[in-house]
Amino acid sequence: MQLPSTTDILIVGAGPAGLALATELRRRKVEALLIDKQAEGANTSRAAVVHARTLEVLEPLGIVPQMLEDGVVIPIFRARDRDRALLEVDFRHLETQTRYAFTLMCPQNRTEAILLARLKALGGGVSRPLELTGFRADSERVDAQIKAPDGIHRLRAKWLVGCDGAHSFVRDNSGINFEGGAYEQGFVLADVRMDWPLSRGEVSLFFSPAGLVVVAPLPDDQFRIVATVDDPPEKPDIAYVQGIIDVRGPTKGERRIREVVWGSRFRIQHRVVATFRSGRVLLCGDAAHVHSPAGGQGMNTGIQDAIAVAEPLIRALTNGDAEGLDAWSERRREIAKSVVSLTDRMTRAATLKSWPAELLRNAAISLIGHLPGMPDRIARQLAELDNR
């Protein structure tokens, strides 16, 4: 395998975050090696939410128009106990902050498929299976080793960016604290085709006695489904599936699961590093921060701390000024302290098990639906616009 032995940067890992820093330097004329240890990108859906800050951030790439034609608009949030709305959030009412004044559904393996042939367009790609089996960083450059189907390599990085997820090598190979914990209860996914009596502009969370549960439109007439669960199976299947929705969701109408398109099962932490930058090592997405899924966060954070790096890092490598790094670090890992801290109110909410304490939460946010000004409030802090 022909791989350079050097390199300006590094970048480990061709998920949405490692896809869209990559592309993103590629258009600024900034050359970047980006490899990943599996063979090919996944192709099952997982994260599938985009907000409006993401495509703000996604525009100068040229995929936007692309992202929303394979994508599903979706205008409405509302938080339901069974049939009765507690909550609703209008995306609609932020038309004047954001031209994308809507939630998109845009599953992940889509979002990274649209991410790679624009990078291709531009002359880039993925260098793969690649993985990195160490590395040493200076004051002056990284020199990684490299696992290639033919040996091993070794190559001389400026910078190395670690966007290798929530198991990061990168991160762990650098010392960086991961602050944080997990949750007790796990969460079953699964994209499904079912006959279902709400709209396919909104998106709904159920509360109910036996736990939470999240269905929101996927394209190709599917549907997302995710519930908080004690013991959930590795495949959920229809009969699986159409308990918890018998159990949790509406009581009236269609609501029958006809097929289950791809299921999983997992387990989450909520945890944020001590800084994403040790040096000449960088980190952004899932190898700095993990959460709850509560209000589909997670991708969108991941893109954003990748496009946010691409200015300083260029910086850095023509003039030699990484202070725009330092204080990039300390934005974003604000920013993921607050993501954390908003997930964890929302999942620790929504799993509440004592009957007492579920009167009183579904109370309060019927209140806090009703009080001038919160739904909106409320749009703009899941939309990420705060981000800015």
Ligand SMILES: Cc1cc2nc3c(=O)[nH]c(=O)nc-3n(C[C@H](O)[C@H](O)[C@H](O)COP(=O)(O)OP(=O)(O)OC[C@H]3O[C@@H](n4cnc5c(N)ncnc54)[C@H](O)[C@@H]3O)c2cc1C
The other form holds:
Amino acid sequence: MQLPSTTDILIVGAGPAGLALATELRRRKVEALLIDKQAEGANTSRAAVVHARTLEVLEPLGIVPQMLEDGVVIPIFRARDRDRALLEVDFRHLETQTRYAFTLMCPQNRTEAILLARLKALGGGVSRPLELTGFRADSERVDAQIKAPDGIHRLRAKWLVGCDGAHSFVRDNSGINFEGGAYEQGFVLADVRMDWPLSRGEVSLFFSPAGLVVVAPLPDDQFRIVATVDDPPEKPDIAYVQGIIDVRGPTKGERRIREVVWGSRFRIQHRVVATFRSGRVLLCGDAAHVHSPAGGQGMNTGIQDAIAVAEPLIRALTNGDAEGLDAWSERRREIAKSVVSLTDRMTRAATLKSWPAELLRNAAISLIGHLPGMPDRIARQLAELDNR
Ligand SMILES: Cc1cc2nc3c(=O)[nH]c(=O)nc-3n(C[C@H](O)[C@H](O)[C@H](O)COP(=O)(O)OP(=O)(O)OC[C@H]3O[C@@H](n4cnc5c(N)ncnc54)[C@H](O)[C@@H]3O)c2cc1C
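Given the form predicted on its own, state the structure of the form predicted together with the ligand.
Below: every chain and molecule of the assembly, starting with the one above.
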């Protein structure tokens, strides 16, 4: 396998964060080596929510029109107690603040394919399967050990960026603390085709005594269903998902699951790294922060970490000025902590298990919906516009 023996920037992990960084660097005429240990990219839908701030930071890459074409534009998030609407968050009210006054539902494999196509159009690509299996960093360089199908290669880089996901090898081998904890609650996720009585223009969040279920429209006439459950099955089938909708969703109108296109389950943690930078090692995306999927913030925050690091990284490379990287690390950590805190509040509210507490919660959500300006503040926070 042909591998260079040196590179300025080694990016480990070609998920959304690594792809976004490699593409942004290429756009700015800076080459990086992007490697991934998987022989092929993942082809499942996973993170499907793309928020306004992410579209803004991706704009210079010229891929937003394609994302808009492939996704579904959703103007409204509505919290419900079965048939009763409790709170409406209308992203259209952000139209004086952003060009993207909506949420886009676009499956992660589509977003990754669009980023990769742009990276290739700019002359780049992903080198795979190549696994980072060891590295040593000092103040001048990083010496990396990479496992390839034909054996072990050694490579010297000026900077190493770990975009290698929640179980990050780069993070764990840099001695950077990953502070936080785990939730007891499990989640089940299913992309389905179904008869559904509510508008395809809204994401519905049903707060019920049995737990939360979120129903969000996806492209190809599909819906994403995510629910909190104690013991999620590995592959939810039609009957399982139907049971959740019957007990937690609307009581009126046709709501029949016809097909489960893809299903999965996951357990989650809430953690943020102590720093995004340790010398010549940087972290972006899930490698630096993991949290509840509430509000669909995960992939968005990771892509924004990656786009934001490009400028200070190029400066560090060209004139040795690494101060911008420390400022980036501090700012991204602040943002990650506020995302963890927001998603934690939402998750704890959604998973209350006592009847009086649920009544109080639903009353509080309804009250928030009537406080002047409050739904628009929530829209702004979910859209991550405060991260500018
Ligand atoms: C089933 C499921 C459902 C999800 N649903 C949602 C959702 O609804 N909403 C949401 O916001 N988020 C969701 N997520 C999380 C979302 O997918 C992540 O936030 C997102 O993928 C993080 O992107 P990333 O680029 O940081 O890391 P990843 O996408 O995890 O990419 C990391 C990459 O690094 C590679 N890698 C790892 N170690 C090495 C190594 N040593 N050498 C080389 N390569 C390496 C991996 O192969 C991988 O391709 C879901 C995740 C899963 C698994």
